[in-house]
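What follows is a single chain, given as structure tokens, in the form predicted alone.
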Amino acid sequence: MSNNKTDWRFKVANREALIGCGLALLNFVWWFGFAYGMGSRPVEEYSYILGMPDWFFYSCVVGFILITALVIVVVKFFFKEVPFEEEEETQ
């Protein structure tokens, strides 16, 4: 059984960790700025998107398409194939 802290698949594992909190985080910042940013201003100055308030396009929809976007993205250049087996150790 290999030690957890000198095996590599701990350290690409956090690594792609990192990145997923990080994707996270910007999804909720952009979600966030876009919903209270333009969202809070009076409903009769609101423009309309597809029928949906501007706010509301931008924070879901948008933000949606664009987060989907960024995790294809990562997922296929950014995080690698990992084995689950445990590796024989050499002596």
Second form
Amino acid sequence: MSNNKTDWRFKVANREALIGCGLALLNFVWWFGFAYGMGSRPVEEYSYILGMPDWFFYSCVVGFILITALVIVVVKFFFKEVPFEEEEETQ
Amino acid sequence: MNWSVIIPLLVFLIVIFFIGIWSSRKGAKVSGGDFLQDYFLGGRELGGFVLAMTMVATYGSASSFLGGPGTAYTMGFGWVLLAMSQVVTGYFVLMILGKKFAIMARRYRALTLVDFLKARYNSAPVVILSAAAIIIFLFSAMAAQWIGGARLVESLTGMSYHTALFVFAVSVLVYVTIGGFRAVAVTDAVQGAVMVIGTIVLLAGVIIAGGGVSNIIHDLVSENPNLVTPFGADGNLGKAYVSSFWILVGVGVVGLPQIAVRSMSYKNSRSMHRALIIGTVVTGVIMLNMHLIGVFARPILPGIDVGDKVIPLIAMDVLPAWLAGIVLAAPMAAIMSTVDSLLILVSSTVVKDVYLNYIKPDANVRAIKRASFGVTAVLGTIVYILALDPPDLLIFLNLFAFGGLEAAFIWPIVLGLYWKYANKYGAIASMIVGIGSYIAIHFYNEANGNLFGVHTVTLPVLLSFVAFIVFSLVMKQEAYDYERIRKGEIA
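Alongside the form predicted alone that was just displayed, please also present the structure of the form predicted together with the partner chain.
Then the entire complex follows, led off by the chain already shown.
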């Protein structure tokens, strides 16, 4: 039993939690940037994509698709499978 | 009575009912000490799909299906923008609590959130405060959803409020009581699927009825150009206010006990990975569709003044009656799936955290079983009786249920997991400051308008963070050893 060494699974967990924070931050910046960056123009200057106002299309529709794609990439390539039950190194 | 709507709803209720009963039979085989784990956590064996759906369904309540779209109807695209802050919950909660919570919960043999906090902080005040917060706030939240469910049935079917409440209560109570958490999770999965399909069908129906998206937007602009801006119909939906919903309905959801407890119920990391993807997609689709439906309904059916009625009215207007009945099973599903999760959570808190901790620690399996079924049934019945004629106190407490619980629990959970200097002093201070400042700021905002232009939840979450750090460091600086407790031993 290695009581002094940090469980290797915790390193995985900590890294993945940080990735979660990073994704949320990116998600927020994208959402906020397009919504208020493009949405603050006068309505007459809006263009429309698939019928929707451009700021909304980029902020919410593209933003949602982008973040879904990122979640898939992150989970497939950066997340590691770890056992949840205790490992019995020394019995 | 509108039979073409009633029949699909009734079929839906019967299907849910039998799925609940069916999944409970799996639990009937389990005996001995595993009964509690099975009844309150589904034996920690949820797969990815069911996990994702139960998280989304628990979270998506009356407000996502009735209140939110109703507000989008009056406010326009600004409110859809606000609602999209919820996509983050689809991945954030599971990524943050994630593997560490799953591992620690198993190591502590924790079945409830309170179990986890008890083992991590080893402190009676933490247990009592958290159990009390869960019982009081979630009990009121449950009653409020229950009332919403009955009102919906009433408005759709033309039954009286009391009959509607009775039908609603009996169907939920039976499967939750006998089936426990597994029945809740499996029925949530079905309800979640109904929610997704219902929103897609209804959005398509609305777009067709409105003559295409461009046409609808054109009508909105000519009625009031503000409807297509991010700033709301009157132009007073501020950036700071909308952004603060990222805390209330976004990242703060980590602190909701009914969501956190699901993060200890899954089988393995593969389930969690699948749930991350499915959860993100499903949350996004539901939130985007429902709120767009709210906005798009405006030119089609102008002049609806009760927000909650927008979705039922537009569904019955643009869809054939039988299809409207199926689609309107979606908000019903949302309400049921929230109510059942809250019921099993409050019951687990009473049985596991109060009864077994303080009243009868040496109860045998039969007594535990009887207590679990009994408490669930009795709690459900009390909520039913209260909902018949809701007391003001209940409505009042429900105002604090969501944000108040977030402010109370987010830091004790998150910092307890990841910060080794987190200790019981910090946790107690954080919970008291969180709930206390939430109530104080709620009244301040009601009287004077929003402080700093942000939602009530923002400051309490920050203040409870500061309180946690300061009290942890000042009272006792001692690193917590996450390795100290091995499987089966609780400090």
